[in-house]
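Taking the form predicted alone, here's one chain by itself in structure tokens.
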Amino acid sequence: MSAHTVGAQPAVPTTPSRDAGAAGGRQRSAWLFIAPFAFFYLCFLFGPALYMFVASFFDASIVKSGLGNFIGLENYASLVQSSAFWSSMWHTLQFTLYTVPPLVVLSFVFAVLANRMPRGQTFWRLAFFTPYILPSAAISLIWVFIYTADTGLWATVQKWFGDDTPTPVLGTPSIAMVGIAVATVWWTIGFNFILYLAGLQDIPRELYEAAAIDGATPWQQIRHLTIPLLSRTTTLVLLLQIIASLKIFDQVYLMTNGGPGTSTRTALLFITDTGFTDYRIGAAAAASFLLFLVIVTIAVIRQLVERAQQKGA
């Protein structure tokens, strides 16, 4: 017997039944961990969504029990013919156009600048992300104070430039939505900033060093390296921001409540007013389902774009 085989232990054969038992145990453990979330998901998300879809075909109301009478597609037909509904959808689209481009572009620019700083990245992360963790009520209150006519910070700045009658931002229909959009950009830009900064730090430094040796300028490095390598992060940021903008409610409700007039009345505010002011739960459910379809369509388009990018790569 050779020396290197002395004391060797025989290999324990593994059987398919033992492997199957271990896999089954892992699956049971996984389901046990998922169960609490799945329970609350079904109770508080899937359940209400299903009820919303069913209620959209009835003349349901909060002043009477049950779903009411079945009316088919009448709720959807009335919404299509309602100028108030289309006005709220336009205001939602308007807010989306005001917020998504700066939230994507500015967060990318600030992340690139912060990533190139040899020191102080922790400070910049904290500075950008701190507003994002504040509740919407606090953010709205801060910006209502800023926009307060005559005594607010914005009115003071206007007076510095010689305007003795400052324009009340939230009281002017043509710029009220712009004021809400500015507050939203300041509040939420930190989230996108962190996403882009994390993506930038995953890009190997050697790529930039090689590009610099080849004579690439900083702008050329950003254009030909950074932007293509962050394409997936950008599509994710775009999707998240578009969906969040389409679901805008808190800032509008707290800062203007849809005013002046209906100049900032968004889709979710229209749904709330329809359901809880006009007591038309069925019509509110139909409007919610239409908004849901818009959001799902955008998510599907993003998924198709990502697949196309993966095939192209």
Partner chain sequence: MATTDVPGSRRSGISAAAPPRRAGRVGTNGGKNFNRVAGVLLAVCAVIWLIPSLWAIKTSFTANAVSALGTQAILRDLNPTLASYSSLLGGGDLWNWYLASFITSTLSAALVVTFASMAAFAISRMRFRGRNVVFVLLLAGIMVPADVLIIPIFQLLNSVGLLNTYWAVIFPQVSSVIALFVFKQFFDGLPKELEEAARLDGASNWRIYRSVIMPLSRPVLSAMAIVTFVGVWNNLILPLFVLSNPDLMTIPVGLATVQGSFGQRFSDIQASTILGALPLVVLFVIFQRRIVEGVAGTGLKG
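To complete the pair, please output the form predicted in complex with the partner chain; the form predicted alone was given just before.
Nothing else is written out below except the one chain.
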């Protein structure tokens, strides 16, 4: 990086024979290379983000054109007072709390164990990673079917264990989110599993051999070697996981559509309901912006942590 900036400082091109005209041409050519990407970036990422921010101060609606009237912080004020908004934030947090610990711990355990196995690497990868590449719509259909009240696989398993009237998972407000979380853990663990496997591959074998010679048991090796050496991967997995969980939409939309009642309605569902069902674009934009702030904060933390770790390494 530093070498590049030093090279960029003098305006003289690398080939001195070419004059300023060539340098100007090169300038233009660089922008031409960037233009197509920048166009889409501005139209579909930067622009919408800016629009969302601006619209959050207006009583914008999908049914009339333009932004409507400027209403200042009114959208935010009504959100803060709205129990529907807070409950959707709470459901998002709930989902995050249910999914993040198992997705970090289990993927770590699976990866450490799989890495020790002299055989079956393809099988482990197949078992744990394949669900990750399936569309969310497919995994939702599978799990809705498993959770079918009375006759579904899960209900039947509970009956085998003596529970004659198993509660329908997705139809019960108190446990519907747990059901969605289980399906999500099943679906996405492969991603973390692969990240951990990649991290494990970077640990030199000699470290374990030395530890074994010193009499460390496998458990001690994991405790004092593997866990500390994988701390970078763990931070990455943890932060990526939190960001992904905050954006939860697909599984909830497909499995319960926020129900029963609003017991599984998460932030992004609240936003799309407010915007597309209630046509309240301004209010939806304000909610989007708040969720956006939370996610960006965590993304920034991730960048800072990554930079700190790179410096430390």
